[in-house]
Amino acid sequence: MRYEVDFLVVGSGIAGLSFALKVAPYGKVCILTKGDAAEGSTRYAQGGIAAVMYDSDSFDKHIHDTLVAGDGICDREVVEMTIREAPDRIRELVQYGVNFDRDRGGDKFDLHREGGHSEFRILHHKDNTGEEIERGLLEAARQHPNIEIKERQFAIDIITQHHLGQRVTKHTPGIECYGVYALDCDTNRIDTYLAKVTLLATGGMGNVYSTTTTPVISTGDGVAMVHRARGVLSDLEFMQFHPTSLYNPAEKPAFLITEAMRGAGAVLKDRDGKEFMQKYDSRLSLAPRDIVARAIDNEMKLSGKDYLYLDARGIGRKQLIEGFPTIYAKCLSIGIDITRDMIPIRPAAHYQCGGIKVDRNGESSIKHLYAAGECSCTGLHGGNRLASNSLLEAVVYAHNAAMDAIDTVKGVGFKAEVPDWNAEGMVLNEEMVLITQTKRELQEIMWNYVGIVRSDLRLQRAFDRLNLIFRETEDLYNRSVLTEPLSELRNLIACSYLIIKMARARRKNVGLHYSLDLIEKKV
């Protein structure tokens, strides 16, 4: 089947559907999404939006706050508009119907605090804040009459120049994007979408890693499309592991404890009950995300432990409750009373700082190409994300870029000598059933190789193992019926690559980047 439409948006997250909100009054609007419309990352966001509400806080303090957290290495003109944005995209969100907690009068919002913000400025909805935005954005969207969202629809490649015949390397200019070939994963057909402007809003890439708190559909498809049409992708190295995922390894994806209960009064401690965060950092249990994490990957390793704690008894039982409702009822599940009990965590990969390189109007190097939310690299991250900035990144690039192919859809046609996908000659291969071994294998790989710690050692060994799995599935995927879990570990295979490449280039410790062979070199 072929389709045109004006704006095509791949992803239905937070950075997706603000979007298409935005452009729907200018054209057709098509959405896809590889799972349920509601399915992604955003959903799993507990702790917040960051943003500067009230005169008690400051633009100075938000930006003072992001570029330590980053290291040194984000871009300050992008983190000045993105922080004096905020307001205003947060009061967008509130009229499209999303919730935020308030206060008992109901005048100001309700504001946590969380690791690395020297103020309380996390705007949220309970411990559930992600899933509260993606219901209010959702719903607006559903009742759009110019959108349209096709669910279980999995983007395969971008369409460009490539597939005309001509030769398209990362040194081509003008690279062109025509729209995108996408599997329907119901009827295994391959279906060419022509778009004027294609946005990609595809989340992170989580499931390199054999333990993560995002959704199993997380398999950076965005990156990797863009990666194989030769535009330009930067910061990769730069992995966030979350300090707190819920320590029950029978469950994937590992539950998320919110930075939000340390901003409470939560306490990390060892298998003891003592507190060791004095050795590391100052800040304590509220150090930036790069600090503890490495913090707890060393304490587990001293003590050769597969766990430590999360206190969180001193909070008060009300508070606890009433304020951590989903990660109360979670732990309850399992056994664990987080009013009596300590709670036990351990890192889990949590959010890619790099991705696609994009402009200040989230526009790639690919021409009519976007790119927004975790997908992207905007310069706003630098060596390491600042909690709660994430939301906030998405829903200003969002707006951006809507307003940037608000105009350029204007003087676009669609390229009708684009071809339909080729199949012929393909075969359903019984060793289709090798792709779960395989991701399993790549998954472990990149944990144990190219996790919070890394080496020369280490990525020399990642990078001989990755060469041997890459050339196995590609040859796989040369005389296959393409689906959706070869086209998932092709992806993962080529995130995998392109981490690697890039911390190996990275011959300084900064950020989430900690390499033992360069530790001497850290200033």
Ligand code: FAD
The other form holds:
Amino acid sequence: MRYEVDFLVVGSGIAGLSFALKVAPYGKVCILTKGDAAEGSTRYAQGGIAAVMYDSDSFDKHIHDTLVAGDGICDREVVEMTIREAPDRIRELVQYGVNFDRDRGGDKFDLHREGGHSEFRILHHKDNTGEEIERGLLEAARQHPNIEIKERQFAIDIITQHHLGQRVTKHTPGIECYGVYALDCDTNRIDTYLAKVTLLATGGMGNVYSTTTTPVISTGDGVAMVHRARGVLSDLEFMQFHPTSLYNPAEKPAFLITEAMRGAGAVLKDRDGKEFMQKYDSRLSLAPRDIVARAIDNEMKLSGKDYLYLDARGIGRKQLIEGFPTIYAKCLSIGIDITRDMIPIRPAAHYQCGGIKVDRNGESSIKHLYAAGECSCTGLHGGNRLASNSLLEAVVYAHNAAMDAIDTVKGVGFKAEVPDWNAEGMVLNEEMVLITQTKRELQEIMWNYVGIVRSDLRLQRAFDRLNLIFRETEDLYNRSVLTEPLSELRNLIACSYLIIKMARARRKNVGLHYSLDLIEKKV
Ligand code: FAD
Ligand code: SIN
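Give me the form predicted in complex with the ligand now, not the form predicted on its own.
What follows is the entire complex, opening with the chain shown before.
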């Protein structure tokens, strides 16, 4: 099938939906999403969204905290723009129907605090903020007559001059996007979506690693598509590991214990119940995430233990049950009463700071292709994202991209000469184990060699092993009918390759990139 739409959006998380709602008055919008529309990292966000809403806080402080967490390599102008725009974007979320908790009087938002923040500035909805944001935006999008949401449609590749038979390299000037090829997961048919403007909002790539808080859909599809289309990507060495995922090895994805709990007073402890963060940072359990995750990793390696503890008992029973109902219920379901027991935790891959390089308008290096949300790299996060700045970045850049796209769409037509996908001669691969086993291998390689602490040798090992996996999978791809699991595996391999390549190129320890070979010797 062939479709023509003004605005094509890939992804129905906070970034895709926010963009869709803004451009909808100006043309037909089609949202493709590979699972159920509500599924994605957005709905699992717990802590909340950071913004300066009152005079007790200031833009300067939020800017400062973001720059400090980013370890000196954020784009300062982007940081300033994003943080100053935040209150307007929050008010829009409220207008779309998103409810944030309010204080006792109901006049002001109730604000939480998280690691790296010098003030209480996290707007939240109990400990399930993402679910509330996703609900509000999805309901608004479903009611809009110009927005069509198509579930179980898996975008495979963006269409460029390459599909018209031209040679495209990363040096080709003026690469253009004409839309995407997408697999209808119910019929296994590959459709052609021609679009005047395309937005990638495909989320993160946490499933590159064996332990991650991200849902199974986070397989770096957008980044891999842009890589194949020869677009510019950046900062992928900065994978953020959240310090406190619930230790429950059988469970995938790992359940998150929000940093807001440390903001409310919970402290990290070793297996003997002793605090240890004083050895690593004066901000203790509320130091930025890269520092806390490395400290936990180090303590686990020194003691040979699989997990440490978060002690939330000091917060008090009432506040724990009322303020963190999701976490309380989850822990209770596996026999842990967080009002009485310490919570077993370990770090897990959580957020990709890098991605598709975009300008202030969210436009990528490929013309008419925008990116927003976790799949993009704006320069806001630098070497390490400040907690709760991700949802904020997504709404700010969805807005900027929408404003630019509304202008762009007026001067662009559909590329009628784009051919349909050619699947001739392909056979259905009936050995799923080839895919599932390779995925597991890949995730273990990345966890063991390209994790929180790296070294030249570990990166080399990962690269060599990845090469073999890459060759085997490309061979499978060249003779098989394309399926979602195969496509995701190829994307995970591409993302892993890019993480390793960028990690090897970064010759200084900064932010989340930490190599034993780059520790500066004191003279
Ligand atoms: P997502 O919400 O992940 O949505 C991606 C969408 O793309 C999905 O609809 C998916 O189906 C679709 N998609 C992907 N690939 C394809 C494809 N090939 N074809 C079609 N569709 C595709 N950040 C904060 O700021 N505050 C928090 O409190 C917070 N808590 C978090 C808690 C958890 C457990 C996790 C995992 C993350 C948290 N984050 C938080 C990070 C934040 O939630 C995400 O970065 C953000 O929600 C990403 O939004 P998004 O719209 O970019 O992507
Ligand atoms: C959390 O609630 O700890 C996650 C916040 C984030 O990822 O920004």
